[in-house]
Every structure is written in structure tokens, then in C-alpha cells.
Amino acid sequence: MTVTELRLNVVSDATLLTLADTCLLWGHRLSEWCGHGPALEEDIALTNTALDVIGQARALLQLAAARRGDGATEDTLAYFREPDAFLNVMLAALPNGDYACTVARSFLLSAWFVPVWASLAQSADRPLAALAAEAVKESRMQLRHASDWVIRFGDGSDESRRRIDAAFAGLLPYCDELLGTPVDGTDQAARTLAWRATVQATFDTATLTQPISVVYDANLLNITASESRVTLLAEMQSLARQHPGAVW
């Protein structure tokens, strides 16, 4: 394969950053549960999921930095970009809420990532394909864990049902933006169908009746998500910005 052909097969910087930023911010939100899970086993499970998606973010940022050159590194991309330069899906940056809300978000995001990674694992962009082939395995485990909890909440007590209903009512409006996010090398229509089938199957098992398509005020949701991202990044980036260039 010639250099020109290799360049034609490389996905865009925007796609790498969309995936990386989504994983990074979602992973940071999950890490906030460390030591605060509802049970020891779930505390460990959430921490492992956070490590998985932050690991995916690191690999993507390393790839993006190498292709950018000019001294870019995973750390400069993570810690020294301003909030409006981040390309994450809105759902990833929202505050955690209660455990039902965290479970619901993990379910919605992992149901999206599974077909995304599966498609990218077949990409002609070889470094990204290798990364995606490992990431899809992790996403499938995350989806199975989150689905089990959605079913447990939905088919449990009146209180657990109330909480998961409230969680999805707050999060589903962000899913049109999630599904409409462009990802090079994937078929948007096919992955949307896969996401909807996964969500509907789990809702049916959990006896949930939330509509998957929700009419929403896009401007209001974007403002809320943007404010959440600013707050999250102010905390996440604070140490690196206080000590730029530090080596640990």
C-alpha cells in the first residue's frame, strides 16, 4: 500500500477526538463513583469500567497526537484544550445523578459504542482498527453489566422502577445527538438500528415503557451539557495546569 493510499484510509482528526473525548469525560464521571458505589462489587465494577474507557481515550489521544505532530501528546490534548475544543457527545459530560442515572447512561453509551467499535475494527485505518478490536470486547462487557442493572431496576421494587424511569426520562432526550454524531468508517443508519434494537430489547425485558425517541429543546440541552463539560474539565485539568510540564 502506498503512502497516498494509507492517508486516504486514515480517519479524520475529528472522529478520533469525538471518540476520545467521549471516553475521557465519561470515564471521569465514572471515576467519581470510586469509593461511593452502592456495594463493594459495584464500586469495583464502576472503577473497572472507568479504567477501560479512560484507557480507550488514552489510546485514541495518542493516535491523534502522533498524527498531529507539532509536539502534541495525549496530555496536551486532554489537559490543555479549552472546553469548546472538546468534541464529546453531550451525554458523556452530564453529572452522575444517582446510581440509576449512572447505570442508564452507561447502558445508552455502551449500546452506541458496541456497533461503533465493531465497524471500526474492520476499518482500513489499521492502527484504529486494532484499537477498536480490543475496545469492542470491553464495550460488550460494559453493555451486559449495564443491561443487567437496567433490568434489575425496572423489574424490581416500586422505588427502583421510579428511579430508572426518572433516569431515562432525563437522559433519552440527549440520544438524538448521540445517534447523529458522525463517525468516519461507520454506517450511521446501521448503527442507529443496532442501538435501537438493543435498547428496545432491554426495555422490553425490564418492562420499561419509555419512548426511545423524545422531542426536546436542542438549545436548552446543549447549554446544560456545555455547562457540565466546563465544570468537569475545570476539575480534571486543574492539576496539570497548575504544574505544566511536570513529570511524575
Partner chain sequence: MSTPLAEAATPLFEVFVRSKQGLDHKHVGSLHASDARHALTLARDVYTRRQEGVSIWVVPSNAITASDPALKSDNFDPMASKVYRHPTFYDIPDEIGHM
The other form holds:
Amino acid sequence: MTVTELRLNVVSDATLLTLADTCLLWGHRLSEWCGHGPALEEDIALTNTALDVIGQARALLQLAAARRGDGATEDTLAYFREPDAFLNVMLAALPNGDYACTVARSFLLSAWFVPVWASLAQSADRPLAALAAEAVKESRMQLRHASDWVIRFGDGSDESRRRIDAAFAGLLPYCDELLGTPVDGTDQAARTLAWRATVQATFDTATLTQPISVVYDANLLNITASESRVTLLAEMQSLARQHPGAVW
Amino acid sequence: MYTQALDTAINANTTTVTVDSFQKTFLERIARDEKIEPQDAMPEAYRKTLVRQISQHAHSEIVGMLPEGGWITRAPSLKRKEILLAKVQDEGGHGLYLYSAAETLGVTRESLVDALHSGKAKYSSIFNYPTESWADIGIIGWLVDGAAIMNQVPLCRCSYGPYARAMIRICKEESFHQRQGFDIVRSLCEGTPAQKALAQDSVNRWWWPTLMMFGPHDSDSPNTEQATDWGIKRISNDDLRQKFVDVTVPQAKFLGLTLPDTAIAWNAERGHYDFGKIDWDEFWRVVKGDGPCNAERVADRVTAFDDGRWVREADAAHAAKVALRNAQVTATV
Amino acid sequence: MSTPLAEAATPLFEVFVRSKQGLDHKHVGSLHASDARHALTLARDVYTRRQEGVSIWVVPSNAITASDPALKSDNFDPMASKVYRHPTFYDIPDEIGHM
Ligand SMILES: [Fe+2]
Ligand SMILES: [Fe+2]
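Requested next: the structure of the form predicted together with the partner chain (the form predicted alone having been shown above).
Now the full complex is given, and it begins with the chain already shown.
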């Protein structure tokens, strides 16, 4: 087999970074909850999600770094790229908001990740397929955890209903970009159908009535999401950048 | 509560024995290393002491999540971020195990948490110090978790079964905490001069507060004897502190760090390291609420609790709806 | 500040974990949860963070009926005299070997 043929069997750097950066920024947001969750049990449960997602980000960045072969490491990619170079979906970077927003974001993202990982698990890119086969289990647990809360909030108290409605009203506009995000070697149309079915089924159980598809101002979303990313990365990268070249 | 004794019979023994002989029998059971379990008769003072100690311990775990938690978002590598997140999460788990153990003594977690929030309950004074640099995360793991483990290992043999079992679980999990801390400090000490300086600055700030974690001198601990008789305390404050100094001095030397105490010297006669005098005024100031971060820590906990109230209420409301629907389904079948 | 009115307590569940196939479920502790389904998912996060188990049971704490510790002697001491239930009670000649 020639080198070119070998390369045919691997997904692009952009796909790896799209997945990695999404996991990294989302995991970072989840980790902000640690020690401040709404109940002790839930604090521990949510941190498990954060650990899952950050673990996925690390594995993907390691793969991307190794394939770049220019001395890159998971940490140079995470800590020394400029915000504009990150390829995350917009949803991942947004601030946590209240617990309804946190749960709604996790729900929308994990409903997308489950079909993504499931099809990547069949990928000819063997290292990625192995990683995806593990990640899909974690995503299914995250989806279950998040959709349980969506249902509790939708079909819970008046206040929780108001909050989860507001959370989805704020986040659903970002989902067009999520669904339109290309992932090499996967079927975007099939994934969108699966995502819609999952979201609608949970909305029905939660008695949520708002439409999944909404009109939005793409420009405004872009500005909000990129500002959130700049703030997030400024904090995340601050210490590492004060000590360039240091080993931790 | 673990269990509810529904078939409680009228206890012929306790109605006839005097309080004195009950106390005596109880102390004899403990002296025989018998474990006391939730439903067993126990002196009220024993129960109260345990509730206080276990809940203080639980609060310490929960409040202890905060100083380190503040650095999760700034951890300088992804590996460190993951480790720190898992470590802080573990502390939450420890708080949970301990609240559960306290609840077997007939108190609710709600009432214990309320005592923390109102300032009535105490927690370990060490968590009222600020985490100023990343090195503090390493030093806390190495020294503070190290000191905590030294305090906690003897509690695995505590006379109260649920507390002892919780401590066994906790100590198993703690062992990685100290190691990850040491590992951070080591990487700093073997790193750039700036990193090394961070580590030295951090050990300068944390060394004395860590020694204070073992509590007042034995001579100033009036409750030690009672706690020892009850099998709640197995080793005295001063003995544990000495043990900690003895193992830590060589570790600091290995790392190339100077402990901020010129009195530290090997005493061949005693077979221990001598060390300097602790500033007990500072200790009492911090315990009584006047440390650098007391107000901030409690406020943090109260905010998280208050912000979470609607979540807990929604959870309960949904569970009630589901239970009602299930009952209606059953009724119509 | 927190409100002076205490919240209604979230129900307490006892958690039992089977550490591996073939072994009994063992009591590991308790947790608070709104209902059994929720308790089960939380138990996974709280009590099996280090792969401690392959199966979890949760039981509402107030569903457990326990024997009275005051009756410990009455309940269990009488069994001490039934030594003939134990194999060590019987002498087996050396020539017979293992039985
Ligand atoms: Fe701990
Ligand atoms: Fe710890």
C-alpha cells in the first residue's frame, strides 16, 4: 500500500479537530460546575460527564497531533492555538447559564454525538473507530442523563418548565450549525433524522411544545459564540501561556 | 438511616439497668473492639459526638472542593485538568459517604447542611486559606491530603460501624490524591526556575496551616480522653502531627524544597524530627471564622445550594407526578 | 442566605453493588434521590467511579425491616449450642482421608 492509499483511510485533520474542540470546550463548561451542582449526587454525576467528554477530547487531540507530526501535542493544540483556529460547534462554547441551559446543551449535543460516534465506530480509520466505539457508550449515558432532566424540568414545577423552555429557546437556534457540521465518512442526512427523532421524542415525554426548527440571526449567534470562546480560552490557556515550554 | 427497626420489642434490659451500668457495658463493648451499629443502644453523648465529628468531616470534604475547584478551568495541561477534576469529584463523594454515615444516627442531611450554611457547624480550618497559584494544587494534594490521610487511616477502625466503613472507602480513594499532588510538585521542582519558585512559595504558605490540621496539642484537647475511650479517636493529635513531620521532611528534601521552619532537625534521642512552635492564635482565629476565606467559602456553598433549590424542587415535583400517574394506572387496572 | 424553612427531605435509598458476576450484591452506602430510577443512575455515578461493580440495586431505606439489636442474644445465641451442624463436630478416622 502506498502512502496516499493509507491516507485515504483516515479522516481529515479538520474532522478530528471539530470533534476534539467541541468536546474540549463543552467539557470545560461542564467542569465549571464541579463543586457547585444543585445537589451533591448530581454534582458527582455531572462531573462524570465532564470527565467523559474531556477524555474524548484528549484522545482525539492526541490522534490529531500524532498525525500532524510537526511536534504538536494534545497540549500545544489545546493551549497554544488562537481562538479562531478552534473548529468546535458553536453550542459547545456558550456559557453554562442555569442548570436548565446546562442540561439542554448536553441533551442537544449528546443527541448529535450518539449517531456521530456510532457511525465513526464503523470507520475505516481504525484508531478513530476504536475511540468512537468507546465514546458512543459514554454519549448514550450522557444522553440518558440529560434527557431525564429535560423530562423532569418540562414535566416538573412551573418554574422548571419556564426555565427549560427558555433554555431551548436560547439554544435551538444554534442547532442548524450543529446539524450542518460535516464529519468525514458519516451520513449527515441520516444523522439529522436521528437527532430530530431523539429530540422530538424527549420533548413529547417532557410535554415541551416548542418547534425544534427555529428562525434565527446567524450573525448574532456567531458573535455570541465566538465571544464566549474567546473568554473561555483566555481562562483555560492563561497559566499554560505564562510558562511557554514548561512541563507540568 | 440504613434501616428502620420495625419489630422493635420492649427492651427488658434497658428499663431495669441503671444508666451507670449501661455506660459501663457500652465502654466494655468498645474495649473488646466490638463495633456499634446504627440500631444499637448508645449513650446520647456518644451519638452526639459522632454526629458532630462526622458532619464536620463531611462539611470539610464539601468545602474542600472549593479551593482546588477554582483551578480546574486553568489547569495547565489536559492531563492535569482531568486528574484534578476527578480528585475534586472524589471529595464530593467523600462528603456524600460521610453525610450518609451521619444520617444513620437519626439526623437528616438537610439539617446538617443547614448548620454549615448558618455558620453553626465547623469544618477543617485549612480550607479557609486561598489557592493563589497552580503550585497550591500540588501542595494541597501532597501536604493537605497527606495530613488528612494520616488523620483518617485510624478512623477506619473507629467503633461506629457506618463511620468506619465510610472511612475505609474514603482512604482507598484518597491514596491517589496525595500521589497526584506530589507528582505536580515534583514536576514543578524539576521544571523551570519559575515553576520551582511557585512550589517553594506555596510550601511556605501551606506548611504551618497543614500542621494545624491535626488540631490543638493533646494538653489542650479536653475531649481526647473521652473520644479515645469511645473508640472514636485512636491516635492523639500530637502523635499524628509528629508522624506527619517525620514522613514529610525527607520528601521535601527529595523535592529540593525548604520547609519554612528553621527549628526542623533530626533528634536522634527521640527518634523523631523536632520542629518549631505553631501559631495557635492564628489557628483559633481561623477556626472561629476569621480566616482569609471563611466568609467566601460559606457564601459559595450557600449560593450553590440556593441556586439549586428550583432543580431539587422540580425533581421532587416530577417524581410526585410520576408516582401519582402510576398509582392511577394501578387503580384502573 | 438559605431560607429558614427546611426543604422536604429527598427520599433516601440504600445502594447494593455486585462487584463481579457470581458474587452477591453487597451494601455499599446510601444516597438521596427523587425516585428509584433516578437513584439507580446516581448510584452508578456515586458508587462505581472506579469500576467497583457490574450490577446495582437500590432499595428505599424505609422499605427495609431490620431485626432488633436488643434481641440479638435471643435471636442468635441459641444457635451456638447446635454444634452438631458443623462438620468439625465429627471425628473422621485418618485412614478415611477427606470427607
Ligand atoms: Fe477526601
Ligand atoms: Fe482527598
